[in-house]
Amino acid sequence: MPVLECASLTKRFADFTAVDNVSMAVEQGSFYSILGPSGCGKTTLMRMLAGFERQDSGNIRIEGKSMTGVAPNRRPVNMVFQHLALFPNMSVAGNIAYGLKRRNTPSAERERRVGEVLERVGLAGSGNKRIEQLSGGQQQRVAIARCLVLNPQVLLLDEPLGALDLKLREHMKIELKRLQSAFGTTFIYITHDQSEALVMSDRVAVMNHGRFEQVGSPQDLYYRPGSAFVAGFVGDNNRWQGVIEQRVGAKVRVRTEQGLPVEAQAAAGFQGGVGDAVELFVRPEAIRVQLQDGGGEAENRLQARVIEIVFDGARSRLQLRQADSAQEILVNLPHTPEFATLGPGDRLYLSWHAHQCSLFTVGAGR
């Protein structure tokens, strides 16, 4: 039995539907993320799980029990907020022990459990420190420890890394996954940051306009997007509009609006036919870049010239333009010596396979 289930949850504010008929099942001990842009409904959904908002329809069950009418403090869940809400007038140990004290846990038991959780989050010996003496990452761990010491069945995390600087955020992604694995607690995590969701999660639900567009593993969402919205939101992509020129079974030839012919392979269930408008997605890292035409068996092969080099260390990109069609193409900059002197105007040879394209009819899953 899943530790948490939602069935047809809906929440409206006047004439605006924030959460629209959402269902989900979260397995015990898993890291489940809800990913989507601002305003998609993910925070409203999280607040309903916590009991801070009441659904208009549908049901929430935790450990098989309906949460309808159950107050937030009576639910077997705890929540970590973006701004942590730590008490500055209390020590680290005092913050962590706060919930236990509210539950009238005996002092000896409180001290033992606080000591254990501090050690498990890597803060042993920090119990007497003030909150302002800790780094941002350490404060993050205190906020999580304050929840985990209560042994919740589910821990809800509302964009908890949003206030951290980039380098610390990258570090804390690994830390959060490590902590979740160590404690075995079910984490439900909401974020607009695709990297956070992909790095940490066992399952990800991509949310758009109050609905789940697709639910799957990070690999499923990245390599097999189920809609144009998911393809455009998860990871970087070349996104081209075009029209189907030819279709033979799963083999589809598309001509983009800029005139570039592209061979694609339709996924199961794709209904587009000749003359239909489509959106075509090709990831920058799927495109092979060469200084000389190396031949090969890829269905798509063309020449292009460098417009701009976007240097960002290991994530550097090349903005290219194909001469015959004027189609702009984004590719990854290869980090090998022969590309070190590359500059605007230089010619490159590109290739990619038809199965590396994602294809959707216009208007489907936007």
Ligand SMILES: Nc1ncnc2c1ncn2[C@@H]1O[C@H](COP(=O)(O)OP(=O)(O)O)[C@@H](O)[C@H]1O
Second form
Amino acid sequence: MPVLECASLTKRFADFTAVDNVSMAVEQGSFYSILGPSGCGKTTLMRMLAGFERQDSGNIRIEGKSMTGVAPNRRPVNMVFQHLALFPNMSVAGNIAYGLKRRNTPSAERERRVGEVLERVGLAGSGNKRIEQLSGGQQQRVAIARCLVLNPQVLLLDEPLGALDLKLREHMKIELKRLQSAFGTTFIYITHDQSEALVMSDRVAVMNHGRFEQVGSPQDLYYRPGSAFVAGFVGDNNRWQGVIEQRVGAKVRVRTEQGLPVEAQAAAGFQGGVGDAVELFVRPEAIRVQLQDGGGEAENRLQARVIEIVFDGARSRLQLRQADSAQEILVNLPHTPEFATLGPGDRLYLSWHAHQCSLFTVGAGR
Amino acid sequence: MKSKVTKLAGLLLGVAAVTSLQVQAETLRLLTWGGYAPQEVIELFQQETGIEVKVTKSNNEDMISKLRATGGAGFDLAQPSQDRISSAQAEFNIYRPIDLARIKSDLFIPSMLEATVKNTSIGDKVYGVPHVWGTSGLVVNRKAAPDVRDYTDLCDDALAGRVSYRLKRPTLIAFAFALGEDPFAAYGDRAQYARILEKVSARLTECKPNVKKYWSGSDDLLNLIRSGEVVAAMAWDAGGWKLNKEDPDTTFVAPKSGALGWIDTFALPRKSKAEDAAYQWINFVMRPDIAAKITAESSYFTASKGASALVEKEQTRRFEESFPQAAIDNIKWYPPVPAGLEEMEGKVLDRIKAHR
Amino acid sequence: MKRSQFGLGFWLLLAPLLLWLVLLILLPHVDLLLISLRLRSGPGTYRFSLHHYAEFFTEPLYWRTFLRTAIMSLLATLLTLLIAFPLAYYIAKMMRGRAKQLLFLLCLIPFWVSELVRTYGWMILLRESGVVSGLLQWSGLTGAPLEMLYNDAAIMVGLVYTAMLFMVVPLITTLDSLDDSLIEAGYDLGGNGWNLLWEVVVPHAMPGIVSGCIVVFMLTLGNYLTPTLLGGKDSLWFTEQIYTQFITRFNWEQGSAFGILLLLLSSLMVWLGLRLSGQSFTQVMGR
Ligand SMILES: Nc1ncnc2c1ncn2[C@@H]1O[C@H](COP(=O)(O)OP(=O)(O)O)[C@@H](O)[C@H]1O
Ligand SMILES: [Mg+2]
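Could I see the form predicted together with this ligand next, after the form predicted on its own?
Time for the whole complex; same chain goes first.
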């Protein structure tokens, strides 16, 4: 049985629907992320789970018990706030002990548990420090320890890494995942950063305009996006508009607006027929790049010239243009030696498989 | 740029013009009591002499304090009571002598002028001439408090919470007389005076629960009586007569042990800047026609000879009703206060105030 | 070489401030102290003496009035805090947008008129022939007119009313800066309203509370009009005593001694307040 379940949750502010008919089930001990652009309703959804907002309809169950009418301080969930919300007038230990005090835990046991949790989050001996003496990452861990010490059924985290700098964020991603598996607590994690969701999560729900677009494993979302929105939001993609020219079973040929013919493979349930407008996605990293025509069995093979090299270290990109159609294509820059002298105007040979394309009819999802 | 400079120059010229105008128009800064310088009289004076009069309302203690703080500057003419001049002058040197030759003495009631001159002299220097006189006694709503005849009647249980008086030296003096003492006779004998004060203090302390409020300004008191919250009070005669105009039941009653007579004077502050104007003002307001206007306006009587003939009949009737001849003869006129007494009185007043 | 660190411009800019401090604050107090330390030994002559301070301690009337003023001021400060805190919390935390500004403005309205007018307003309400008494009689709650003026409760009402703004403003400012998520975090961790108030809200608002209390205490201690007008025959306020000494007794020496004592008291109270609440002066006045 899932530890947290909600059915048809809806929340409106005046005539604006912030959360629209969302259902979800979170398994015990899993790391569940909700990924969506800013303003899509993630925080509102989480505040309903924590009890700070009342849903307009639908219900929330935690361990099978309905949470309707249960106040935030009585729910078996705890929340790590977007800006941490550590109590500035208390020491680190004071912050962590706050919830235990509210439960009338005897002071000896309280001290022991505070010490224990501090050690587990790697802050042993920092109990007497003031909050502002800690670095951003340490504060992060205190905020989490403050909740985990209470052994909540579910820990809710609202973009907790948002305020950290890039390097620290990368580090904390790993750290958070490690903490989660060490404590075995169920995490529900909100983020607008797809990389955070992909790195840490067991399951990810992609949210847009108050609705869940797709729920699945990171691999599902990456390899088998369920909608044009997911394909565009998760990972980078070449996104081309086009029209179906030919369809034979799952084999589909699309001609993009720029006139490039692309062979694609329709996923199960794809309804588009000849003449239908579609959106087609190809990931830059799925495209093979060669200096000579290497042949091979890939359905899509073409030549293109370099327009621009967008240097970004390991994530460097090449902006290309196919000669006949003027279709622009984004591919990864291979870091092998033969590409070291590459410059604008150079010719490259590209190829990719039909099944590496994602295809969606315009306006109707799949 | 140019326009800014011209504007600034214009502004400066304007300021200069205004200030010079102010210097040209003579002004008389008068430190006085409410009602002593009605607007009508001020306007008549300005028409006649071109002098502008600026009035600051005050009372005895305040006048002395103000003049003391500046060594007698800031005002051109003051109006302290005649009994408060010589001691203040001896202590603080805040007045300058009056040149009697510049006063039209035939405008004054001779006996009053003579008494004031005598009481306000130090050596052969004269510091005050009389202006307004009046008495302190009882203002009574005769329907609600028919039995109030003397100061001590204010302490009657029947009037609990319905009486008022000031917590100032006149009240001490009045109660002393009502208790059968003669405080004025004891002015020269501090031990005797202390004994009398002790007695008065005991009585006033005992009387405190009867008091609604110690009044502080005459408007304050008049409103208390008008609203019916207070039915008997120790107060100035003029106030009683003012109320009598509105309600015939209320009037001024001369107490059995004697009303306390005071005379407010004209005195020249030591650093007066408009001495001429001050003398002009004195001679102007003492004219019978002007003095009668002041009486009509404020119910106060003045030391102007012949003014009473011009006062309206009603006013005279009220005066005579409050003051039969015997009551006039019984008025206790304040002699000059010797230095040091006020300090003794002050402590007594403080203690009464502090008692609960 | 070091001097050039503060150039001519610096001193020119500082000059008005220094002048203001010395002329308007320091000099009068020094003068007050000097006057309080002299005793009149004859008409216009004086000698050094501690007489006026001795007088204060030996005359029960004076130190009792002093004590009473201090205690009533403390009480008024406390009452103002108790009333202003929920109000400020409501305005700062519960209200949004226009309603918030409107309520805040409403708090300011009484201060558009002078203290005298405000106090007379209370007198019209509370006096025996006044509005409240009239209403009570009209509703049949009392048979006879009721005097509500001229007692300590009336003084307290007037003092609290006068001081309210000076408490509400610093409180709203500090409470406004309290992140809502701190309160929510407290709830989320199992706290309830009461311990959140004590452990989160009050510690955060402390600088505002202390600065509000200091200002209100000093204002109340130095108030003259309200206690004398509303207190009637039993008002007994120390500033009234100072006024009496200066104006009706012509005893500037005693009045000055009282003034210095009052100054000492308020300085002591400010120090104690900061000490007890663990705040620093700059922290509090920065609000
Ligand atoms: N209390 C509120 N009143 C009105 N609108 C709100 C309120 N809270 C959130 N919203 C609106 O709901 C939408 C979703 O907000 P939120 O849940 O905070 O988004 P996210 O966390 O995904 O960025 C936003 O458009 C926001 O303006
Ligand atoms: Mg959010």
